[in-house]
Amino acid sequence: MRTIETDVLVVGAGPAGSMAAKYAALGGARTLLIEKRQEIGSPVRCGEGVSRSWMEECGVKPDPRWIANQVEGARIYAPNGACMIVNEKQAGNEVGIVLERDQFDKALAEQAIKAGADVLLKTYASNITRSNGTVTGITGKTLGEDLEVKAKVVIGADGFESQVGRWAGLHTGLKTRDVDATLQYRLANIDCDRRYCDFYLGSIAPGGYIWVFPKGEDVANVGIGVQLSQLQGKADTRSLLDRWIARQPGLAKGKPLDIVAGAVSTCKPLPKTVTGGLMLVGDAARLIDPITGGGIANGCISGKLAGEVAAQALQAGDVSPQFLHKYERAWRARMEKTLLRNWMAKEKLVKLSDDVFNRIIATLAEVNLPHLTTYTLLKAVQEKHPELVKELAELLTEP
């Protein structure tokens, strides 16, 4: 068995994991980042839309290597075809840049390496190790060889299917209403307006939406997310998307360059994301926007915070739950209120009829909101159609 000793072990080299490794290393910690796949960033399981708003906070500079397209904003379509256009600043964390996600993930891992982190590929954890209730590392395999990594702090960045948190006794289970099944094509030879990311709402995608994110003049990611509890069978997601594409002349002529399927959590954040010697970040901590299903920005922000706290814990010689709770307080102060509000809104939105969606989009298209949040959207609708939001009264308190 191969044995490695390090200060900080990060499990998973997605955006959250690479950010955690980068900032732990910058803080002076010996840091090891492990990734179960043979290539960071591949295969891609993402709509690839992201904003610029969080990048400076995380030390990420836009780079032509991973920018497929830069958009002006988003178009949000009601079931009757009515459209609401919002600019990039208004649109939120999924609009601004359409990524080449594999290159983006590699670039973030490069940042971690330049900061001093080591990386092992084709390396996975099969369990955690503990001493007196504190997580002290993992056991697993690297390139088929048995492996034990001894670490003073472990950061779980192992995504939607996270095992690290469950092994440590943190509650990471999901209900079917808090999971969206997703499927996406990259379609070529289509007609699309590369200035906008498009979102289509209503019964065409029960409990979710359809998206078209342009990657060029005639190439786009075209995908669907459907609440798992709304599906009748495993093939429903694909059949819903295929039927919708067939009705769009500009898309129906397209041919797929690839197809990806998966799932995304749309739940509340976990009640607890730390224990002795361990922190969870990004998708593993369920820090996904429950309305959009987007998680890159929150993943990077939480990874940065966790990496910083890990380095501080090592300097203090204290990896107790009490010390690591600094991370939990930090991410909750940064994003919890928005995530909880959006989860509550998601719970209501999945019950809306196409007619209500039509009326909401028509109302919003008439107003000019400086920034779109759940609160500002609902307040705008309340002013003209209070009956449409009477069931959402608890979301109409000041954020």
Second form
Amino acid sequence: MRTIETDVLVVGAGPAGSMAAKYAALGGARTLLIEKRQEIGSPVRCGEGVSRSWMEECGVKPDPRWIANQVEGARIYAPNGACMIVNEKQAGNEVGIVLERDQFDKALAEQAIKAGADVLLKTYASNITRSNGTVTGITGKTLGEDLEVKAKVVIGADGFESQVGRWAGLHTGLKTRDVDATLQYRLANIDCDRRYCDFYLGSIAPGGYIWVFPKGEDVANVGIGVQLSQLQGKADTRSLLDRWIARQPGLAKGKPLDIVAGAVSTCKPLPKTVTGGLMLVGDAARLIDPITGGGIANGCISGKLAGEVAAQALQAGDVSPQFLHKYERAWRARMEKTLLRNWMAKEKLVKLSDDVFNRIIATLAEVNLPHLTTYTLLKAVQEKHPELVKELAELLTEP
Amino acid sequence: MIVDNNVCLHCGACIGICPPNAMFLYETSTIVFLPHCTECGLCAQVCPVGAIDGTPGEPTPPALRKAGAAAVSGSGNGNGNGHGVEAAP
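Return one more block: the form predicted together with its partner chain, after the form predicted alone shown previously.
Following is the full complex, with the preceding chain placed first.
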């Protein structure tokens, strides 16, 4: 049995965990980051498309080492093949980079290490320890050896499959309409346009979408997300993606370099992400954008906020839920409104028929919006086809 | 419900949605703690590659339980494999 005492323990070395460890260490806390895998960033479980807009806030500088491709914009395809192009400016820097995610995760972990955090690989938590209702650490294994970590603050950055929060009694359960199952191939020897990330909407991916994110001239991540409530048979997700790829002349000839699976939450913000001695960040806190399924930006931002609050809590000698609630207030101020609005929009989008998607995209392809938001998009549609957005009236209030 | 670790990509999709939290992801194996499993079938439904067997709402047949335990024991997960035994009745 190995016993380690630390100030802050971060469980999971994805982007959110590394950011949490970095900012806790920068705040002067003794920080330990544990990762179940033998290698940070691998295997990749991600579409790898990310915007640039949040990076400065988290002290992340775009680096050629983890940039596979920089795109000029996104193309959104209706079921009938019509397409609207969204350039980066219109999207408020929301499209941008296709990552080398394994390198990206390592670069963020390096930041945590440089800030002073310690790292243990092939180390997992199998339960939390508590005292008087406060989380005081974890038990688990490190390289096969029994491990106990005693920590003043634990940060759960253990991803979609988060266990830490559930062990501590936080309600992170999801409804089947608030989860998308995902599958992706990195396909080689395909035809793709590396200037654009492509999104395909409609019944080809019920309640989700298909994406083609080019990693280079003839390699792209081609993946699908499907709403769990719309899946029936075994391996439906794979069948839907395989069938779609087979119908695309430019992609069908491609062969996979890897296969990536996963799930993303598309829920509204949780009521509670903090308890005594514990904060949840990133996917573990269900902070994924319900429309795009993207989790990196919110993961990094929430990780930073939690790391800062952890360091402050230690300085104040107060790890009570009341003190740690400062983290929850901070992430809510930063992203709750957007998450909630996008969840509401998602709830409507998943019900649209192919015909309605065709008409909406056709309308939007005609108008050139200077700045794209859910609001401006819907407003543009409303002007031409008020009947299409009738049901979306609640999203049509000026933000 | 039983995870076929020959098909499983260890992506964690099933674990994140399992209502009784009866599943666990090791580095190279994903298992169901059968005593906690309510056979709701959500794990099989969400699995992107169809790695999970079992009929929702029906207890996992003993033969499948044995096969599942053997699959976990044989997957070389380096965790002492005690969980293979735990996964079996």
